[in-house]
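A single chain, nothing else alongside it, follows as structure tokens in the form predicted alone.
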Amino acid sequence: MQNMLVTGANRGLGLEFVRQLLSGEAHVFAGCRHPERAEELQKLTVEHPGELSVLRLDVTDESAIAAAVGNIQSQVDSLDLLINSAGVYPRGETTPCTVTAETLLYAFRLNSVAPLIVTQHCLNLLRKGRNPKIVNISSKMGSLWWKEKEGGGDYSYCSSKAALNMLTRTLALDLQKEGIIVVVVNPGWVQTDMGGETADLTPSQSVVGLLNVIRKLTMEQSGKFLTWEGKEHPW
């Protein structure tokens, strides 16, 4: 049985990852800030007894990260997959005059810094995993190529996802010698609270594609920016 951790698991892509990973062959740890409010996760724990552990995890609070990882260590000896799905999309930053330092720092804290710190706390478990993989959820909006093509705006989100891309690439280079695969992925434009109802993909469609990509990952792909369809994404 594989052991997996998904952050931001109470809704959107994170919740869909949990649903699809509960295959009978995995123990899934689902991290979210308020487990008591995560009704869908609580239903899944009843439907999949012994397969799902819901953890209190605020990825912007390092003490909460340490406590959650300690909880995992009390139950299993290793992690095979870490999916850093938690993220935020600040709205209203359409001009240089509407950006605030507070919003920028919050977006960087959640979208860029948190995945690295969660990974840092999980490294000892990942080192003991079978073909361990770290998957960071980014966006086409973190691509310099896409931004040049599409124009300005969305300062905090775009820049924090671009930073996540660089952190992922750097982490992949450092962990390559330990046999840990690290990638960053664009899940597509998905019908979530963040993507809106008019987006191209349902969460199910996106995650089916992403899990197909994740299962086939090789060390040669470590450090790559990939789409939900498995194509290499321009940086």
Ligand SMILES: NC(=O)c1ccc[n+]([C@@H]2O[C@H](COP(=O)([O-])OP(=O)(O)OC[C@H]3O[C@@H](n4cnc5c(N)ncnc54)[C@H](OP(=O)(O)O)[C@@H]3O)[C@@H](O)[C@H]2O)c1
Contents of the next structure:
Amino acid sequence: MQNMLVTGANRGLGLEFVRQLLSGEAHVFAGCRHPERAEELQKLTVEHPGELSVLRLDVTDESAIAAAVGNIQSQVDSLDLLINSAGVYPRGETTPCTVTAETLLYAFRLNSVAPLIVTQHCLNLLRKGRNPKIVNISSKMGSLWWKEKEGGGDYSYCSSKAALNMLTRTLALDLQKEGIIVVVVNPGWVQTDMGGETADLTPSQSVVGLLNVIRKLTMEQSGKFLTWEGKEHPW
Ligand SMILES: NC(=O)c1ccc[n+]([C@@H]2O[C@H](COP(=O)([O-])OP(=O)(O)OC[C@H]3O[C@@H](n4cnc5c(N)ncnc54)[C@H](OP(=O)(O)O)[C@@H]3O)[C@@H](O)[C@H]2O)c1
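Can you now output the form predicted in complex with the named molecule? The one shown was the form predicted alone.
Every component of the complex follows; first up is the chain already shown.
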């Protein structure tokens, strides 16, 4: 039985990860801010008895992270996969003066800092996992290569995902000796609340691709930025 934690699991890509990870072979811990409102997760809990635990988890609140990980520890001894999917994309930042310090800092808190703090709290469980992996969901918009090509704007989202990329790279170097694989992935442009209806991919297509990549990850790939199809992404 594999033990897995997904953040931002009540909708979008996080919810689709939970759906596809419920294989009968896994115990999935689904973190979300409001479990009582997470109807899709509640349905899945009924359909997969004993396989899914829904946890209250606001990833910007360290005491909530500690409580959620404590809850996981009370149920299992190890964690094999952590997927940091929770994220935010502040809109309307078309010129330098449309950016506010509050929005910029919130994007960093959620998109960059939270994945690292969640990881810190999960590390002891991951150390006991089988072939443990940490997957941080980034974006092409966090790539310096993409920014040069596409132009300005979207300060908060792009810079917070670029910071996530560096945090992931640093973490991968530090955790290599412990046998923990750490990668950052671009899920593609996906039809979620964030991606919108006209996006290229359904959540199902993106997550099928990403799980195919995640299942085959090797230590040689740790620290890489990968696409949902498993290709190396330019930084
Ligand atoms: N969709 C795309 O095209 C696309 C492309 C590239 C990268 N991504 C990345 O993929 C990840 C998932 O995006 P998505 O498309 O699924 O977005 P989404 O549909 O907007 O979902 C965002 C998720 O993050 C959760 N969240 C927000 N703030 C949170 C907090 N403080 N604590 C815990 N959870 C929180 C939301 O929960 P609530 O319901 O409580 O708000 C929701 O579950 C993000 O990191 C995003 O940047 C998406």
